[in-house]
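In the block that follows, a single chain appears as structure tokens, in the form predicted alone.
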Amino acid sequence: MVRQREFDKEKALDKAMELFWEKGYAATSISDLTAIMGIQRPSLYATFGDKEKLFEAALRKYTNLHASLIRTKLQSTTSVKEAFRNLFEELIEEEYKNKVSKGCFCINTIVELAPHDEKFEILTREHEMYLSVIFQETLLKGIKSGELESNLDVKALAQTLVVALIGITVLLKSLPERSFVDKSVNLILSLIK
């Protein structure tokens, strides 16, 4: 008789995601994972496969949640300029409020694994491109409403905003002087015309 799994797979995956996000792939051991997930090694392997497959599942869940959150934030106001300003300012405010920055799980993966592992290079690039599409849709909404100039290079600006978001997120891990970040964001957002 096969023993039934006695844990919530999604809750366990959430706990693994948080741990990988905090410590990264290399610094997270199987023992760390089983302890935080509240499961035994055989259950981890039977449910998720190996550590790399668990990391991939956690990253995929994170990128889906992250993209959904970004989309929701950008749709929270009718003004496109205000929506982007809120997105960047909320990110910055949260990082300075927390005093310790975990950064973004996907961006951390770009830095840690993408240069050495093609699978994670592709997964993280897909997320970057998806964010670019979300940004393009938002910018097009601004053009359609008349808030933004009709000759705006939407694709290039969307990609620039993604690069800026990634760069600022990495920079915030060291919590530089706040005015340094604020001035940079103001200049970046001035590109949205």
Contents of the next structure:
Number of protein chains: 2
Amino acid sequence: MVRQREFDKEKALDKAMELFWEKGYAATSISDLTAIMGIQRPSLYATFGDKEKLFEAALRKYTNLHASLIRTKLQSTTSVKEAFRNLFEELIEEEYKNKVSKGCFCINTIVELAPHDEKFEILTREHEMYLSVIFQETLLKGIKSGELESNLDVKALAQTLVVALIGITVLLKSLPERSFVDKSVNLILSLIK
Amino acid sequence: MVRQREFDKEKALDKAMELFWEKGYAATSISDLTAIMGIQRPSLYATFGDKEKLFEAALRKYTNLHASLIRTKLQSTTSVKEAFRNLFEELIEEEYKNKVSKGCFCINTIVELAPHDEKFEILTREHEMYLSVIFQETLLKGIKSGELESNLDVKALAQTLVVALIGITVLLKSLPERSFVDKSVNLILSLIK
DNA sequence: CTCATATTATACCAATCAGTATATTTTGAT
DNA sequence: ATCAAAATATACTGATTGGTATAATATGAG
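Moving on from the form predicted alone, please list the structure of the form predicted together with another copy of the chain.
Every chain and every other molecule in the complex is listed next, the one we just looked at coming first.
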């Protein structure tokens, strides 16, 4: 069966992801999307359904990539403390380097859509919960290796690190002084004992 | 000089604030605004300039009200620890009570507009910095009264509490389990020694 | 080669967007 | 009473929105 698609579906979805990530749902038009995806309007609708379905596909792709990225970063060092420090510091470094700080696509969606659309409320919540599970596993590894104290409340600490990550990510978008975020990261990391 | 305005400018601005707060800048139309403000379209433009100016006026009103509210809450108890606990717990209570959680208008604006508009980057950053100053003053009061340890790093702690407040406020919009936020609030508050 | 099918490109749709022109009405000062 | 100034209500603007109809093109199966 017949004529094949001339564009790469995943590459087009990547482009859509980047744009939704940067501009949000409402501020991104179909014309913006087709321009950056390099496809015609009917191709977008035939391939991805409609604007909301495309957004959902882009967000799902993002959360998968993001979870893998976080997991990889946390496994890159034997020291768990060091791993978390690197995670936060690289996040900060990235945001100050880029011209326009896109932040986290999932967090942006929590703020813009979660309160008005149950589908995105669930999707974004589950991603944050998943991150806290990754954090828990990492902390447990640190306890087993003897690096961390065995009486740590792993669950509470992991959830607090998620809250802190969200707080830092959002605050970075307003470009606060570097020392502001550095100081709070230091204090938060001091909870990992 | 002549015919007087038939509507209350401040009440109309309040209504605009509520709507922008709930739906954000892009998703709120002028028609939505005139409907809820109870005024005609030309009255809106004559009184507030244009959509962006109205948004800015609404946000400025919000940040003023919000700062006063936070200051009042923190002064309501003699115990500083208790005051911060109440602040976080009332925030959580409010968000679970309301049907649609609007979160914090300033945080919503950081996410939606700060990266694309320097005016809002500055305005929102200054509000968050101001909150951290209020927190610092409160912590200093606690040290003076003998409630808190005198060797506390007040600045770092205040900034961390701002980060935590942002993180909690955002996460609440995805309606996580109550225990998730409760656990992290407990751990964060444990930093106030 | 032929035909069914899917993709493409162009052009279009009604609805809504932010913002305004116009004309009417209200008001206080003279 | 008259007139200038400001607020009102209605109706409109051109541009843009999300989404499609149509027709041309490409492709594998028979």
